[in-house]
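Here's a solo chain for you in structure tokens, the form predicted alone.
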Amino acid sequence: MDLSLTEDQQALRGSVAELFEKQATPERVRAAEAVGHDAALWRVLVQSGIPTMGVAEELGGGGATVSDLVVVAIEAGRRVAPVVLPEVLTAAALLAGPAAGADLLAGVGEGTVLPTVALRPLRDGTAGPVAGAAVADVVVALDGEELVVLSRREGVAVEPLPDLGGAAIAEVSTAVWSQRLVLATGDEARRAHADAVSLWRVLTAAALEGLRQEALRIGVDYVKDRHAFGVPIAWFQTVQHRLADLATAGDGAELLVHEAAWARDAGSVKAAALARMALLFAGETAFATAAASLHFHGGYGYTLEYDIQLYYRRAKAWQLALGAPRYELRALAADLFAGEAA
């Protein structure tokens, strides 16, 4: 096993890189804040083919691989790129599947559908908040023993709800999302709905992940600038320590990560497991780095104008889109230990 990028994955991370960094600066990601989407960044990703890369190329997709899609999540979550990226690729892996959304498909890679997931079942005819919902064209739910796609009658609108991670949260609930389309029943559908919300957590690890990384950076960069008593901050040797505990950490969760995309890209009976650990670590060490380049901040970090904030509030809000992390460690002691002897 090999986690190291591979040529052309090293050149698309530089020019996916490059992208975020010119078009999710700062200054759009706060002016987006309101519903959590730059409608013109969107628009440059689709002319990339980035909402279809994952898909099979003969199905009009990219073909590119889930370490790919990883590179891609890395870099929009370096950026905090004010767009519901892993939703909208699990979405299109779950529309490339049944014949019934060749059409919705091709309406993602031309930009006229923006399509994100429920990653929980739909219960009494709603799934609750939904990442994506208040830009989302349709939305890809598991409904009793039907995959269906939602879409909501023209002229029909959905309220954002408020949000600390920039997730274009809203309700999802058939009584507004009336329109439905069959995709799978059965076994087939459960699977595929199970198979597409693990694809998202190792997206979801992937954007955190690159959330990590810059936010250690942030708090590198002020710790060399601020001073007390007449030095550098970054001369003491608790900061020093903390930022090279969180390091380590991040060192790890970032092999994590990229392991578990190398399981689903090789078909690994651990790829479902791997999938859960990567969000639950890569959650809990961006949310650490986050808060600690926060608190060298000082009374400054959790002001509007540093940009620090706005990754301490994606860390915390990110990782709860399937609830809180207690119930995906019950899930992952049941993926782990399943048929063993308590």
The other form holds:
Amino acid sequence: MDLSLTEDQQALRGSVAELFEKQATPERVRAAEAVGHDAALWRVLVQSGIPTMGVAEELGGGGATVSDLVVVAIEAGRRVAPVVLPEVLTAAALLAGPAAGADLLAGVGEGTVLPTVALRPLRDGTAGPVAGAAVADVVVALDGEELVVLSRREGVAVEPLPDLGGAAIAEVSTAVWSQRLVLATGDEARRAHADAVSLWRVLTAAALEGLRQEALRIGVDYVKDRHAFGVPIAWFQTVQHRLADLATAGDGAELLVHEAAWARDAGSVKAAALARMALLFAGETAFATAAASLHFHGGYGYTLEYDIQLYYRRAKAWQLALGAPRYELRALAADLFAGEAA
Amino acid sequence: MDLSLTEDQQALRGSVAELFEKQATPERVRAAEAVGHDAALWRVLVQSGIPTMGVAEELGGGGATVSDLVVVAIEAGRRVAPVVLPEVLTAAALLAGPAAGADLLAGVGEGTVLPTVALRPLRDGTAGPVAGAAVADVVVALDGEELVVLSRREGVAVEPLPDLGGAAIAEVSTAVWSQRLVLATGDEARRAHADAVSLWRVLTAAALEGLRQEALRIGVDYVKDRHAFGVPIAWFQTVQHRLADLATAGDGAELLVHEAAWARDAGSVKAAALARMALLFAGETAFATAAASLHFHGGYGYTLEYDIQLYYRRAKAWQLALGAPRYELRALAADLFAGEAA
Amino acid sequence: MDFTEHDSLAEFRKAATAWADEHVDPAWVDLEHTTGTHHNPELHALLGAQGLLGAGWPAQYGGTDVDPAYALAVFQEIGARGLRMDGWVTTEMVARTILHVATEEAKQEIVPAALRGEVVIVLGYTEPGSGSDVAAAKMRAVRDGDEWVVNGSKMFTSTAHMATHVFLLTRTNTEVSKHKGLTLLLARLDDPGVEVQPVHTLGGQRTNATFYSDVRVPDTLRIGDVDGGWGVMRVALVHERGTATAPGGPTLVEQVAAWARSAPGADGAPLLDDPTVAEQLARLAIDEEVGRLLGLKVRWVASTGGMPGIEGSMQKLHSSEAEQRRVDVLTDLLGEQALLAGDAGPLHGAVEWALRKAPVSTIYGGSSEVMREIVAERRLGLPRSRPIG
Amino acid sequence: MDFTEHDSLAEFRKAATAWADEHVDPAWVDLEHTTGTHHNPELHALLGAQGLLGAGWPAQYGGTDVDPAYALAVFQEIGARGLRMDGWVTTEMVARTILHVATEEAKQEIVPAALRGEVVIVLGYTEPGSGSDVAAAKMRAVRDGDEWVVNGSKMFTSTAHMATHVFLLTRTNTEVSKHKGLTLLLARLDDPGVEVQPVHTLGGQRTNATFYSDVRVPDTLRIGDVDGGWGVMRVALVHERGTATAPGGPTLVEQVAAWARSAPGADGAPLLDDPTVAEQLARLAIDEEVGRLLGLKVRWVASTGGMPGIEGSMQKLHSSEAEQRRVDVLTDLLGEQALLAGDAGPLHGAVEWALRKAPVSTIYGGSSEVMREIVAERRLGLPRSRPIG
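To test you: the structure above is the form predicted alone. What is the structure of the form predicted together with its partner chain?
To see the whole picture, the full complex is given below, headed by that same chain.
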């Protein structure tokens, strides 16, 4: 057991924390809300090699572990950075497997291709709303027996959908995304997609965990600073106890996210279940924390001027990109309980 | 709209409140736990005409409305009276319909027959655990197409099951309860049973509501009286706010119970749905209140010497006699939402 | 008990519908959403001109002979069509307060014009430095002859950009305890010392921060006694009523349930066939029924001559906490569909919007903490635990 | 990070199992349930006689040469078989405190006998008038020559009916603030002035109220300085460890899930096929995993030389609140089956029992309120809000 980051990871955390603090300021986050994507930030991330950092070195990537990627995703989440980082990293992982993806993967590394991933398999030619699709060049998707890369014919525009979290969401259908490149077929396609979605869960859980940490910090700082009835809001026992409960759940969420990453890196049989747990618990805890922090702001929390509303909306939105949590819970139960004979 | 009890109901409440306060003291409640039934209390209730008070006057009953019965059940619940009152009143209602039940009904009125009701239809000859069955002379049950009164052959004993709420629970199977009297068949039988279970919901919700009121009173009195860290426990904001939430839900539960009774008396189409709502919400609120009240007692709440544990156990037990709440919620959704065309 | 709800306005519903059909422009709803302003000046002027605002008021102060029940039915019908009348809600409240405590001069100057729809009054209670603790107001008003000179700022002065007057809670005495040095003044918003800055909110509503620099208010528009402002606030609170919506509209839960009868889940079957969806919607329906009953109790206590202070607090506490539970559950039920706003989402984005609106419910109009305190102290008799301040 | 849990006692597991197979009578589990006493004198004497209790202690105070890791493996195996050793838990804690702060006389008189299993010590901290506020103890101890004369009563003195000594928190000075006038004395329970009354609990455990009338304690059995009791309590807390159970046993949630794979629901299908049942059990499994991780963090901080005070509070807070959520959910999942106790119910009534045991979890060993206060103050840096008392 070792619950500390490696020295390399600590250094990585320091540098990406600095990057996001500078490049994903609240002003930049607000400015990017309508589009859901900050192209300048994206270029910086490309320069830092982040989009392909999880890809094996022999394929031109950074060879980072999932535990490393989680360190980056936490810092991105902490600044609610306006890029669909978990989707890009997941799409890159899918492109990195089959030979057919090599050119696109190179484009991702060079910043000429912005990819995203459809988390739900296509049904009747549509994947429903997909985060990042409003700005992406390609969407990796599972279409029946095939794992495909979808793209649009030159000049075909995609209509961004107004959404809760400013995540560049668009409907993905094969009518619009009509060009396809097959990456894999059959069981291999399904396994690759399922495995990629599991990676997405861990990375999104990490982003939510970073969001949660910052939402808690914002709330704690506010209640210490702000006075009501002659005392700091922090003096009130109900405020203290609610924050203590959230901090406790938060420590649990943080551990669970790192454990899920470790399980993936270690090839543990529990990796898929832990990824689901991490996403569910990190999402729930992040939303509860952001909602409480917003509430403690009083009326100000409700104004767009304060940052906490940026966190409140994304805490709910990021998790739900995958769909209703009940499906995740059922799948988790199957992972955990149904495997063993009765 | 009139949210007050009638003068007659106020008088009824006064007299039954006095009866239960005298006859269902905490000592008597404790003494009856192993058996789940206080025979002396039962005789007093028979003398007061309570078991058949809901039966029409022309059938020898008291002709009381469901709203009246609710007044009685609330007071019984307030003292966690060791009699299965909702079950008896429900069984009496079932016996009062068909001619075949007349003799038994007369016996209930005279105190020679103690009836109960199997809330779940028999399956493979068994109704599972039934409250009151360990002390009852007859069990009214739905067995396939037939509404039947089950009884045992002379000398056949019934084995009481140790249970959470001290409710004289026994397994009811036709192997032991081998004698049967048919009250109704077919749709009539099913309708009568479903309607009776709906009545049981309202009466049990009322008993839970009485329990809740007393559990709240016990908790509020305790925190005002008891000191910690130099102040009454009531001084702590978390204690105050939790009690305020419970009192608020409690007012809602009280109204919902009375509304469910009113809807039944008025023949409202919403009666069945309101009965389910009342049981679910009264049960949940009663348990939350008893649990909080127990918690505020500190270690004392956990000892059998204090009364609050009597309330904590029954708050959960009474509602669950019907089965898992998820079935009720699904049926409620069907009542509320599925009826209208899409 | 009898839970029958008689519609006391039943006989006026038809006429109210006809009035709205004739006068309410459906485009106003979109306008309200776009601007975030819950006040339509065109509609307001019309209501004033037709005597609807003056229904039931004393004739000597501009009251009209329009039947007040008919007017209320019209207001409710307007609400049912998705329009809010926040400008009238605050104007009415202040006008009633003026009738109770102000000088004859103020009554004559303000009330008839308000009832004609020409004067619109907004509330200036909360300040950047106060919140639930309204009595901590720091805005200074200093007497200068027949006038008061006001300096300071107010927060959450909704509708100020569409109104003529603001009802200001000012501090006129700093030598006494905080509740005792307050005075209410009615200032003109077109005073050159007033600056109105928009403040946009998560739920889309526009409110304002307002700034006051040597704003002059004649003493005739002082509402109530000097340093007696806290008492005047209490009078005003009694007159806070809002325009209840007409009965019968489906709740958000009912709308979602109706939609879920045909909308497919991940397995292609209707969402309502999913046991979890059914259970959760049933739970929310119980919450809504409890909220309805707590509201009924408020009306019942009021109808029997009581002051439903505790009951009102319970209803407020329950309904706002229930709103937050509701949106949390509904967004999870809808999954990715809950993220889509406006017409991109199901039910025109009602659930997405509900999630953005919900946070303010436990703050606005008395925070849940304040409501719990009232219930704890006044219903349960628990000791006051918060600092005197 | 590396979440691999190495079983540091792996090499001793087999021997521990063999020891338990040979010495542990399965009937003792039933006896523990029947009597509600979490201490088995026969077992305790055996552990003492075989040198297991003295493993790892200094030889001069009765320590044995039994490998302490082997002893711990045996204790864990005993726990895994459903037996608790509360008598040893409190005895060990007090004996360690004695080694730290008591006189040589006390060490020689008590520690070797405790390690032989002849002395069993229970805690006498809490009083009828105190609770979380332990320092409010009123029990009086007055010096009389070489002795102390003790009068008062203690509550929740578990195992006192099976023990030889009680570690009493007494008040020796009423002139100073409440934390400063406390002294710890080790009294004999066979003193004629001691009366032990059973107190039965909701979860079935028997505890005691104990009453002390002119009970005499020699000054040599004063543990720590006069009026220095609060400091001694802190030393004792550090030595509170409990006997962790062996790894690998299924949790209650896992047991219920395994049962639900075949137990039928109302529709006859296995309960686990019911989506709601599956979802709820999955939720509870997440709760358990989080609890496990928080416990892991406590061990991690301790293993790196830190004092896991905050982490321990978080783990305690989470696990006891999670326990109450768990039983609430599980009883609802099981419905009428959850009401049946003992062998009448599924899993030998484990869920029914869990519901009765759960309430004490948020009280015993530091209430949730106290844990939240520690987290709020020490982790989040929020100000102390409770009265100094």
